[in-house]
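The data below hold one chain only, encoded as structure tokens and taken in the form predicted alone.
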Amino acid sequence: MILLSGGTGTPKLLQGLRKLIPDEEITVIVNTAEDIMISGNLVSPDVDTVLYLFSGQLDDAKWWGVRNDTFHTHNALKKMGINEKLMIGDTDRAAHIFRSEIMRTGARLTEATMQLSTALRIRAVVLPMCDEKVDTMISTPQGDMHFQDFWVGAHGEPDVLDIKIKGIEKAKLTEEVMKALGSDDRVIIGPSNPITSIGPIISIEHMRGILSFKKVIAISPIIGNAPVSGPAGKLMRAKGYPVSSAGVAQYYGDILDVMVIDERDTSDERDFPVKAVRFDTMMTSVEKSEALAGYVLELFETLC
């Protein structure tokens, strides 16, 4: 099983899916556009989430970081004037400093990854889309920001006019990733946001044309005319696509054979441009999660 991730919206599918396959059956495509270098390390937060989750380390209260982690590395930066973009805690940090040294002595970002997840005893397959960096620009009155400055630093408050991926015209398909590709023809997309977590892994050359050929689908991150969560409703609009579920079908295109929409969607199934289907997509517990997971699996087989 093949799924396409951000940081939160399909790490939640995860946590459900891990239940009824084993994680050695699944192998996760991971967005890196919104890598940032943080105190001379690589921070790589939706890898890391998914990392975590399988590690059993994920504080899913938050979906980010490790679960009790301290923060006294950077308490005490901060104490010395150094202000860090995001908040890393002290066993996260670790993480990054592991990758950063193995890239450091020329691996590439994907043999970084495996070899982290082989010291986190992660049995499922995280790969991250690709090695070459790429960086989600948002484009507001204010200038051109990376993302994490947009959602973190200004907590998304900013007018979007555009989204760019910076980047994205030199990454290319990492070998790893052909080859999960090659062994499975199921695909799911998760519900994390579809312009800044799914749209780079989707805008990698042949990635659209690959997955054409598969069996995928899409979970809506979108409930009626409003996000789960996130900035996805503001960042769809940027881009001219309505904020609904069927506007998530839309800027997929022609590599869905099915969107899952939640059965309190009011959205008419008849303005999708492929088969929509409903069932409970508000993951609120481990449970939910496992039953929707459960509900996709079964999607599968009725897909000839």
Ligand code: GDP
Second form
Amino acid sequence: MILLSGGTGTPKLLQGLRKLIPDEEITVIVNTAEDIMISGNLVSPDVDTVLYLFSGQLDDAKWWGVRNDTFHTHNALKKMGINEKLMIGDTDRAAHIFRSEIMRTGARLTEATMQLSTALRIRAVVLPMCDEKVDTMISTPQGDMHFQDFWVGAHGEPDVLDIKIKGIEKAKLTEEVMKALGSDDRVIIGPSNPITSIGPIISIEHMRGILSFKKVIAISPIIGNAPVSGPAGKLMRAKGYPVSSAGVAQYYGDILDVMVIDERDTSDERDFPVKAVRFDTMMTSVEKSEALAGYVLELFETLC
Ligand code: GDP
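Got the form predicted alone; could you also share the form predicted in complex with guanosine-5'-diphosphate (GDP)?
Entire complex below, previous chain first.
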């Protein structure tokens, strides 16, 4: 089973999915367009969340970082006048150092991620979407800012005029991603931010074409006319899409076979460009996540 993932909605689904199928049978292709260098090391927020989920270390109250981590280095740097853009825990930083040290020897991001994954004894395959540097930039009336500056630094408050995925035209599908896509025909697009988490992955050259031959089921991160959390609504509006599950289906276009929308969503099925089905998608517990994952697995059985 292949999943396309950001750092919150899809990892929540993975929590339940891994109760139903073994980790060895799961491959996650993860967004890297929010990656950022912090204090000399590469932080890959979405990849890290997925890795920590599989290693059992994830702080799933916040959906980032390591549970019960300490912040000695972050706070010591602060006292010395260095204000890191993200709160980096000490154990979390060890993973960033591990990844960056491997990359400093000339290895690709994918190779470093796979070695980190092995070091954390993870059995699932966790792959960055590409090896090239790609940055989600938010255009605001004050100018363009990196997604992390918009979301963490400015709390998502600036008006959004546009979203650009800088560097995406040079990004290539890696051999590891190609191999994964060649060995499984079932793809879940989890309920992640369509524009900033899934958008970069499906914008890599040839990705849409390959996905259009797969069985693809997406789960909407939007219920009614608002996302469950985060800036997806504002970003979809800026891109000219309706803030609704139908808008998400429209954005994904012909790669989709089925869109799962929330049972509370009052959208009209006729507004969807693909088959829309309903289920409880609010993953407020692992049990609810497992039920949703089970429903999606059954849905695949109905697709020929
Ligand atoms: P990010 O990388 O931290 O932005 O995380 P993602 O892109 O993976 O996930 C963010 C999206 O997850 C938001 O648009 C939320 O609406 C959605 N989301 C979070 N929790 C849930 C949930 O329980 N159910 C559904 N349907 N969507 C969720």
